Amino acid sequence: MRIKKFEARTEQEAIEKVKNELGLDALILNIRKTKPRGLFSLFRKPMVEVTAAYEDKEAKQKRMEEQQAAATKEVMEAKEAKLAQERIHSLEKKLQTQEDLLAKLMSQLSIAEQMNQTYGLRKYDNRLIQLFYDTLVDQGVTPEIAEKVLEDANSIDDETKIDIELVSKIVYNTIIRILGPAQPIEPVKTKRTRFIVFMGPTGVGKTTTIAKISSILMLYHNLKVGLITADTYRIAAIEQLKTYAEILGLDVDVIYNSQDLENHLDPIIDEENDVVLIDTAGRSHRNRENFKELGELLALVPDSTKLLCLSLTTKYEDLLSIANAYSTLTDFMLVFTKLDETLCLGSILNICYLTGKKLTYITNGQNVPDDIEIAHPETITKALLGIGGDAS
């Protein structure tokens, strides 16, 4: 700090001149009256003398940059302490899933026991790794594919298979790998307009699946949506198309063969579509002849996603026969729908396994938009061992 005195005929006027000079962060130290001085002291009027104390203009700013450090530093340290009860609870909540976990795997096999005891039926002599193949064949994992799941599992020595939790994560990572993180439509607007060609057989839901996420895409991504459907063997899924795409505020463009999609492609790329849903019609896997067309629509959108719709509802030999089908037409990302019709979700892991395909959503119910979620491995995978409730 420095100090200067400042002088004047009254006290206002010497005060001004220090908030003139100094600025308004200076501070008055003292105030008194002078009397004149010398030969003519009789015909001067006494003064005002303001003593102010001030900061130069270098330890001003040297000031200002201190308490900016020390608040960027308390805002720092703030942030660090919040992270860090983040993380505190976030592994508190880690540790009470892993235990509530491992919780239900020991009254799980308590339970698998008895009843190996009472029936007699055994394929392992562990009884942690039979616990998990009990589970798995009766989620309708085929009894090949369980083993396969239980490989590395069982690999371990004897001694390593009694630590529940190690076991537990070894099958668990190994049905993760199978099943492949989920891949569903980006959300997103590119420069190019997208299509997504729904297959499948009639009646697993296609057109209640693309009313679904045409809602999604359009109420909470803010994506423009185009529609066309080629499904014109059933009147009935036009309508429904229709309707939906009424209530979005969407138009339907339909098509009766591949020289109308390629009409239509011009056109409605012109729209400035993000993406276009297209629904085509339910093919028979086992006619060729509806194979053919499907082959000859699919040419004209070569750059597009295609998602085979499947219902859990249907037998895994017949979902097998159809996927195997389809991939010597294209490839493809699976939906699986039905889930609230079946309480089975072990088609999921074996189509995934034997075909090697990504998976992208699963319906669950008639309501749209709601009855969809994104196909999380991580929630499948709980589900099918028993441990996380159902995928829904």
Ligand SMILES: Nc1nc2c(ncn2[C@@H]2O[C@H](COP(=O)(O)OP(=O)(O)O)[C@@H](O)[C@H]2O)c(=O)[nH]1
Given for the second form:
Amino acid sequence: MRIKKFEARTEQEAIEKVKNELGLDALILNIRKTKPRGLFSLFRKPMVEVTAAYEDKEAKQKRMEEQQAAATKEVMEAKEAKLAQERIHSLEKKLQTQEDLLAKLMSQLSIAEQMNQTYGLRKYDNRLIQLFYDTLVDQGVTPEIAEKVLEDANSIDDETKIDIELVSKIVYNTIIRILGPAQPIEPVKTKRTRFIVFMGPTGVGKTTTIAKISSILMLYHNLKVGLITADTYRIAAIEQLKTYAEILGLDVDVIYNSQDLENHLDPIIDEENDVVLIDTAGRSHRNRENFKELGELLALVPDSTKLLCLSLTTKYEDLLSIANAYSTLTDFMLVFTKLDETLCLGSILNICYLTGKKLTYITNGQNVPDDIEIAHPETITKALLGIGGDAS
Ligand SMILES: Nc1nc2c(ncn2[C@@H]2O[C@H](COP(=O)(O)OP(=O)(O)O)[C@@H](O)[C@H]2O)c(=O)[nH]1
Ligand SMILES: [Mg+2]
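Show the form predicted in complex with the named molecule, please, the one above being the form predicted on its own.
Okay, now the whole complex, with that chain kicking things off.
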């Protein structure tokens, strides 16, 4: 700060001078009247003296830079603090999940112990592996497949097996590996029209699943969706898909035979659809003639993705024979339906293990489009091991 005095005849004039010379930031410290002194003072008018404080340019520049630096530092510090807090929070959350997981396992262990004492069904010496075995079999995993799943975990030496976390991780990872990553329809535009054919027994939920998927692709991902139905055995089946299509503002191409399909394919590609979903009639895999027809139809659709829909309410042996029958026709991926009607997910693991097919979706109710999920292996594995929780 520097100080300078200004003299003028009036107060206003003096302040004007301050403003002109030092600018508006100057600070008025004092205003006083000065009496003229000396010989001729009597004849002079009194003057006004204004004392003003001001900052010189360099100091001002420096102060502004300092202020700016301080502000920047504050922002950076706040950011860092927030980041650190977030890190701690996520770490805490992770630890909590692991602790929850272990706590759940421990409580299950003691329940399982008590039960085994009663029934004497002990298969493994190790308590934890026995618990996993029981849980998997309880979920409908076949005893043979449950044993296979636990092979790796059971093969580590006894001392290491005490490590609950390690054993759980091995089992968890084995199941994740068997299920493989889910391969749903990629919700992006591609250059070529993609064809997805839905196959499977009557009543498993093919048409409903098509309605769910087409709604999601259209409404959430802005894709252009085409629909074809080859399910012409039942008038009601055509009407059902048409009803959904109407709601979505889509047309349904109805095809009655292979020739029909050929006629419909080119126009539907020309319409620049991103994805075309094809509904088929539920075929009995035991009716050979009927089944052959489906094979012919599939052969006509250029490199399509085939999805075999299987209901989780169907018993495992039937699911396996259906999957085997369809695999004589074509390669496919799996949709499991009606999860909401059963507590057992074992069939998913059984079928994935025995067929090596990839998972896509799981449906869990009749509501279109909400009751469908991507078949994330993590979620399925947690449910299979009875450690539930969310999929994160
Ligand atoms: N509970 C339950 N019912 C479903 C599910 N998906 C479809 N459905 C019902 O199963 C019945 C047959 O479905 P539909 O789509 O016509 O089977 P499609 O013959 O394979 O085409 C209908 O009543 C659907 O509402 C599901 O995930 N859970
Ligand atoms: Mg149908």
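Numbering follows the first chain given and starts at 1. All values reported here derive from a predicted model rather than from experimental measurement. By rigid core we mean the largest C-alpha set that fits within 1.5 Å across both forms.
* Asked: Once you line up the core, how about N222: does its CA shift reach 2 Å between these two forms?
  -> The answer is no, as the C-alpha of N222 shifts between these two forms by less than 2 Å after core alignment.
* Is there a C-alpha shift of 2 Å or more at I374 between these two forms once the rigid core is superposed? -> Where the cores coincide, I374 shows only a C-alpha shift between these two forms that is less than 2 Å.
* Asked: Aligning on the rigid core, do we see the C-alpha of T328 shift 2 angstroms or more between these two forms?
  -> No, the C-alpha moves less than 2 Å.
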